[in-house]
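Take a look at this one chain, the form predicted alone, written out in structure tokens.
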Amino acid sequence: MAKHIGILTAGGDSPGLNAAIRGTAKAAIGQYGMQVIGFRDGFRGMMENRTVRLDGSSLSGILTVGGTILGTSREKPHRMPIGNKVMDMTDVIVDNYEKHHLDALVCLGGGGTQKNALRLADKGLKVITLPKTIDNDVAMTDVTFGFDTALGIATEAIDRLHSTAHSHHRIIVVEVMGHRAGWLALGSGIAGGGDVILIPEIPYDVDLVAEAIRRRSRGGSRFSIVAIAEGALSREDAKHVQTAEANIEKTKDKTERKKAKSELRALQNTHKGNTLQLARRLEELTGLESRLTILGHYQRGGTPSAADRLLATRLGTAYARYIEEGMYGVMIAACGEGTEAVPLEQVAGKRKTVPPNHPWIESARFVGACLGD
């Protein structure tokens, strides 16, 4: 009897999602005779039982298309807005899994999706995940699909901004995505010839950044490109956040823990607009005109790169093979040129950040980029 497979995409959209859907479904159908349905708009669509049949016609022509034909959302099974309440809808999702007689559910997503998938696995669902995110911060995989495309887009933006920075003798501050991990800002900063690269893993000193820019100016370079991850913090702000996070970890009382989390959110909210403040501060300290460009969701869109299409297809087709072999409760990770099934327990709740001794860090320093420290 043919196996029945469900697919959903959750979290932020990412280049390569359609390639992964296509690879998973085509391999499942063509190689193993499985039947495949997609759930619309992530875990909410599965809770509301909104489905689409995935077959030859629905999969045709989507390889090069950005976004996801299934739609996505960030809603969590155990904390889902229903009317004016937030409710645990996990059991409803389990019921819909059983109504469709599914033999497996594939969840395409980033760090949050890995945690939600583990919750469903703990409820008895046979779940496998694929790692996607432009931030490249999912643990236990060499790379996530979506990263290469976003890296190329960010690099091209920095390339284009060089000409206006040079022509007007300006500081151009370019904000790149990356709340907790600096892969995108670091990679595009190096590839785009950024003079200053600021990432969450290395808290920066604004005075050191300003001095690096002034030093360039004294040497005859009257412009500078600053590539900064949206989650990069000054040393002072980083200390406040670390203190708040430590308070959460050491607090056992639920009320106090809730208060500590509220304080952390307040700190994170005050950090919004930090890049604009940095641009203004650098203008004051250097005497050079400063302009800010925020790339934002521009980095998520458009046609996925060849590398992302290849990676998403490779992981997707491997998924079908793992299902046929009866392996569940795992994430299919990129490992060299192959794949590896990593237990979700080793992935959920973890984040892959840039190590201080990573070769990219060394390369950035060797070419003279200031990392703010």
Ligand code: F6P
Given for the second form:
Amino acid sequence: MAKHIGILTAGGDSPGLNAAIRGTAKAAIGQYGMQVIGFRDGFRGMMENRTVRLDGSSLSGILTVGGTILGTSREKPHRMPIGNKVMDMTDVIVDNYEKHHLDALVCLGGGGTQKNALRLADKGLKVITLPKTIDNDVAMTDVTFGFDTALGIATEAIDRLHSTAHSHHRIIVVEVMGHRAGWLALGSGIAGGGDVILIPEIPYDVDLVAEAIRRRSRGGSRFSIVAIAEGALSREDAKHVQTAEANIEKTKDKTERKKAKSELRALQNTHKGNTLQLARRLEELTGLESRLTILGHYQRGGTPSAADRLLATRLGTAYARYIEEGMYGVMIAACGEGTEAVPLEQVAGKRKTVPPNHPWIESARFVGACLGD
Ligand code: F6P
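Next up, the form predicted in complex with this ligand in place of the form predicted alone?
To see the whole picture, the full complex is given below, headed by that same chain.
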């Protein structure tokens, strides 16, 4: 009997999602004779049983399109806003899985989605995930789709900011996305020739950054580009965050732990807007006029790069084989030229940050970029 597959996209959208939906569904239908439905708007749509049939016509023409034809949301099965309450709707999702006689559910998402998928796998659903996010911070995969496109967009932005920074003898601080990982800022900072690159993995000292900019001015370059990851922290702020994280670790009581977590969240929220303060502070310390550019969601939109289409298609088409082989509770990771099925327990709740000895860090230092330390 033909297998029935459900697909959903969850978390922030990412270029390459449609290529992955297409690859997944085409391989399932064409190679294995499976039937495929999509759930709209992530776990929310699955809970509300909003579906679309994925077949030849709905899959046509989507390879090059940004975003996701299914829609997405950040809602979690176990904490879903219903009216003015937040409720655990996992059982409703399980019911809908059974209602459609699904043999597997494919979840396309980032770190949060991996955790939610594991929760559903623990409830007995046959779940497989694919790693997508512009942040490239999903554990156990070489790379995520969406990253290459966002890297290209951020690099082009830095290229363009160079000429205006140069003409006005200004510092331009450019804030790059990436959540709490520095892959995007580091990659685009190196590729775009950023003079200062600040990432969450290396807490920065503003005085050292100012000195690097002053040194450039003394050498005749009276402008500087500072590429900063949205999650980058000064040394002082990083100490506060580390203390709050340690508090969570050592707190065993459930209520106290919840409180410690919300304190950490509040602390992290106070760091939003850090980049504006940094731009102002650098102006004071260097005497050079400063401007801030926040690239924001611009990095997530539009046509996926060829590399992302290829990766998403490679991972998407591979998954159908894993389902046919009866492999569930795994993420299909990019591993060298091929793919690997990694148990969700090894992925969920983990974040892949830039290791201190990563070759990109050495390269950045060798071309003279200041990393703020
Ligand atoms: O995870 C992708 C990402 O774009 C992060 O880089 C960023 O921190 C976050 O999503 C923004 O989320 P939202 O789209 O919900 O504002």
